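A lone chain, given as structure tokens: the form predicted alone.
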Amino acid sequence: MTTIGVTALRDSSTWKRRGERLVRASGNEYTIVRPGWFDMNDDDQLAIAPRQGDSHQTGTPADGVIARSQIARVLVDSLTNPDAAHKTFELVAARGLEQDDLRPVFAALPADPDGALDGPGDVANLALEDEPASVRADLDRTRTQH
């Protein structure tokens, strides 16, 4: 889990997405999930409406929102659900009610493309090229080990 707007280029943002590279260099199962803004749904915001792309990044409530414990249900489900493996995504809810089943969810997702670095639809802003050299390293040393 790391958060939305992590593509924006932010100190904070720019290690959370190192952490991300590094996870899917990794060669392990994995789901990436960028939870909104924790715990400000309107009431009929129950809906787990996922994005990719890294978009909306205001730094505000408006780039979406997701409450607790929809967020501790997505983590879990994408743990044993084969249609979440592989997968980065901005966590929101939208208005509606909470889906049932989680895996036409996942599902309607595509999967981050072998050998990317980073999720679908992100912003190509943080070059290879231009990252120090241990960043580099560490990127070098995760691939071969797998």
Given for the second form:
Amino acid sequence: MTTIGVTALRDSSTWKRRGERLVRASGNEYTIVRPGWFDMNDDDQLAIAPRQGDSHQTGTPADGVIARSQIARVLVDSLTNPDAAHKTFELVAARGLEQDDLRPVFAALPADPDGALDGPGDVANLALEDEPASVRADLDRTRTQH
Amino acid sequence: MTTWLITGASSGLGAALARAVLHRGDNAVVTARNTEHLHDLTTAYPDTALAVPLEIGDHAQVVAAVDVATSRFGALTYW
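Coords for the form predicted in complex with the partner chain, given the form predicted alone:
Every component of the complex follows; first up is the chain already shown.
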């Protein structure tokens, strides 16, 4: 789990961005969930409505909100649902009822392309060559271990 | 039966994760430094929730928590 707006070039997201890239490079099964602002949803805002591309980056709840209980449900379901594998998404809520079954929600999301550094459609992120040498070396080591 | 070990289960996202897995019908070993804060979970799910004291930085406590967990539920599935 990282955060909505993780690809914005802010100090608070630097290590989350690096962590996402290491996870994608690891060769392990994974799902990267980027939740919106915790527990700032309205009472009728319960439909789980993931997005991709990380294009909402105001750094405010306007980027998206989600109940903590729904974050927990999505994290647990991601671990146990093959349709969530190798996917990166922002987790926000839309107006409506919470879905009983999240499998169609996961299945509708494109997976991260093989070898991708970032999530599908992510807005321009920090170029790898602009990362410190130690970060690039960590990524290279992770890629060559599988 | 799926068994989870969840640290920091007394509040915040840890508590929400514990409720999510227990709601599914899975077993959950729920840990916190003070297990009194886990009473609501073990009361709501007496057969499937096991509260274990754990300070995550204390290796001996981690080993003890896993021992207690596996004695009660068998192998851990997720931790």
